[in-house]
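Have a look below at one chain only, the form predicted alone, in structure tokens format.
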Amino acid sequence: MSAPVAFSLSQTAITCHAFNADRSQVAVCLNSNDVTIFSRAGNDWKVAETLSEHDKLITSIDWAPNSNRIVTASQDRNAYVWQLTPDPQTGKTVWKPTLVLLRINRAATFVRWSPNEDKFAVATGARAIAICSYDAENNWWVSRHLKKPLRSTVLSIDWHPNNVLLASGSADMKARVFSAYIKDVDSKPAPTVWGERLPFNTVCGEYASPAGGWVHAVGFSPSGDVLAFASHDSSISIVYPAGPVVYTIKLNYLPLVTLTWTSEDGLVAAGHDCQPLVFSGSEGGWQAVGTLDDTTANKGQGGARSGFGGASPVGKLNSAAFHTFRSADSRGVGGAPGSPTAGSGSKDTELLTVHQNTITSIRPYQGHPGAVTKVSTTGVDGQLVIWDVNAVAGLTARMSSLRT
């Protein structure tokens, strides 16, 4: 079992991230309207490209491993597909954007390529999900909308392995499974536990948040037969539609906002509590088994653990006073006279976890669907961290019992 490896990519928040196929590059949004592509350089990451086309904050990025295309979604109500193309003037290979006709009047909030990479889904604040496919005749990407019965902003989506079904989580406190079947793109899907006849916009399942919280994250298991979703009521639910059985784990932690499956009987989720939690189970029941962040381990300066690529030094400014000021600026932790942390020094502004603020995104890093061995996380603290999913530490006594 290896310790997590942390890289400080930025002093600003990282909104989202996505790796290329061989993990030699990572595309991130540094809380701006640009995509920054970092390339691996030994034990560090260096800026290689900056993709600038959006007018407002980029909310989501996905990088197709086989076609090597990047899709981005933004609050400017647009999505772009980026592809490496030779520049006719210089001859160099550059990232060329292609606009997607989303036809929405609110922000695009989340985007994911389908498993076959022949279409992608864009979640929006317009109470709709845009299913986008390529129109070769007109050389652009067109969209069809999943609308009913969505009642509010869609916050997350995930594709079923069959390339047709799509899970969504939204601010109307529901997780749903839709059919995103497009006749000219998809072959007829085989029957699944979610249904047999799957015309476009068929609702194959609808599940409410246990205590009425926004559904921040959804994810299909590697087989596609199980659905997990995390809600703002500090719960995570696992759905077996064949039963139907829904297992809900109520947490005494802050809410989870992102999740990923590591195997058919295990997943990792993270969020406002700044650490990845591990859940395991089967159709007989589910439970929280631990955390990937051992808060009892020795930490180096800036919150990084053993391994390379720790927090970036700040040279002569690396003093207690500057550390307090930087914490107040980036994490809202004050040290001014009269504040709760006044006079307490820089130690009180440092968390025991590797991430020093909310984890915004978690993605598979190593392995294959059903046998993921490492995951990556990024957060508001500007860090990228690689975790070994087998290095599970025990949880504190703050966990509540499993509820069904």
The other form holds:
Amino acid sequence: MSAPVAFSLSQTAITCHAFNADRSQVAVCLNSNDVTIFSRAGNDWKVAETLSEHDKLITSIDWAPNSNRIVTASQDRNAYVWQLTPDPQTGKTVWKPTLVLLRINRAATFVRWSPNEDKFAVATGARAIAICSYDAENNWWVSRHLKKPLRSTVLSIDWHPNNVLLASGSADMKARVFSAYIKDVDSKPAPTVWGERLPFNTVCGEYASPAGGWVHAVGFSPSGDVLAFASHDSSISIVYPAGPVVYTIKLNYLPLVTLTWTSEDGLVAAGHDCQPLVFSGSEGGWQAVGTLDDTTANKGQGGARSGFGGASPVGKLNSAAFHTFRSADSRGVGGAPGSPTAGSGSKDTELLTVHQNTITSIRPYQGHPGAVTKVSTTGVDGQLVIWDVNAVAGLTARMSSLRT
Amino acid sequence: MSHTVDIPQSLKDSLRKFRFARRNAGHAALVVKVNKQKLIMEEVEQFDDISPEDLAEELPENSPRYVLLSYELKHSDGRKSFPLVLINWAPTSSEIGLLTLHASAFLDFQSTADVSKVIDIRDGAEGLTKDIIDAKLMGK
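Please show me the structure of the same protein in the form predicted together with the partner chain, now that we have looked at it in the form predicted alone.
Every chain and every other molecule in the complex is listed next, the one we just looked at coming first.
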């Protein structure tokens, strides 16, 4: 039961993040055209490298743990696969990009490696999902499109453990499960609850929440037999395809935009309410269990907070004056210590949650699929926070007014 | 005409043999690829009695090929003829350099094989079906 560990990586929003296999490095996009790789230096993260190749905002990054390759997708309609290769001139290992021709005419919004890391799927604004695989004969990445029946931008995708099925959440308010079987890359998959004998672009299921709304996030459970999706009507739905049975949990809170499963009967989701919520259930039913952000606990001294160089809980860097100047600098909130608006100015807009703005991405940090013990989140406030999945606190009645 | 890709004599002999082989029933196919490193054309495979759908399964999804097809055509008046058709198998997901090389050498290959009927299939396995070939041949 440990407290969340927060790192302030930048003043700008973090668009997306991806850790490497041993969590010693994290690749993030700081709302720009470049990927910044941070390396763990003790209690802090230091910039190790910047990868520049894209012409527009990078919307999604994924780091393959076994093959150590990074794939980035951007609004410039391209995706790059980065590989560590020794530079011929200097001899150091550098990240070398390989362009992947997605053949789309709109931005790429989301990208994920498949479980075997031989394919990756790119969700695009071109009403298609590009499944990319490596063609050894021609030495380049080839993409095939999943088109029917997508009617709008695809916002999120998740792979099934069998490397063939793919779940997608789209702005046409539907969550779907597709077969992304590529002839020379995949062997015929065993039958699952989603179907058998699945050629490319077969739709195994199409689901929507009762009130509709864009489907922001989708996720398969660790076994792949259950699908969860979060939509903009502030609901989260869990689908058991055998029935099909769909459990929809309607929340009184702001919509969730990202989710990840922690075990076969538990998942964590986060969104515009700036805190991760825990849900748990089984075939019999699902309910919200609590939040990972214990807003009632005394977080004043911020013992786990880091960033800005200092990690010590005591000392001159944590005085009230420093805090006032820091919030004046980062949030433009006025009020020097002597002025009449001191103190109250900064407290007005500061949230009680660890994240000060929407959480845009939540990913498993520690543990293996099926028994995740820690998750990492990044958000619009530029913070990277690592949460202990078991430190669940009760949900307060009115979460949207989390201020003093 | 400038020659980008050479056609070896062995391939020309194979083409002649294929053309004059006596056919009684079924479709036969000869698949040729361009070797980008050596800049020559090579015979990949030959199929005796294969359906168009099976042929689509056999052809690579991301690589261009020339396919010389001896097609069993059933005319409306009951006759059976076996015209030679050249299929330009060029899926758009192929590597662009190879696709351009394939396109540049196509006319050369067509004149060497001496075939007048050509079918372009650019969208992969969906474009190679019995109905499509029948429509193209009857339409001529």
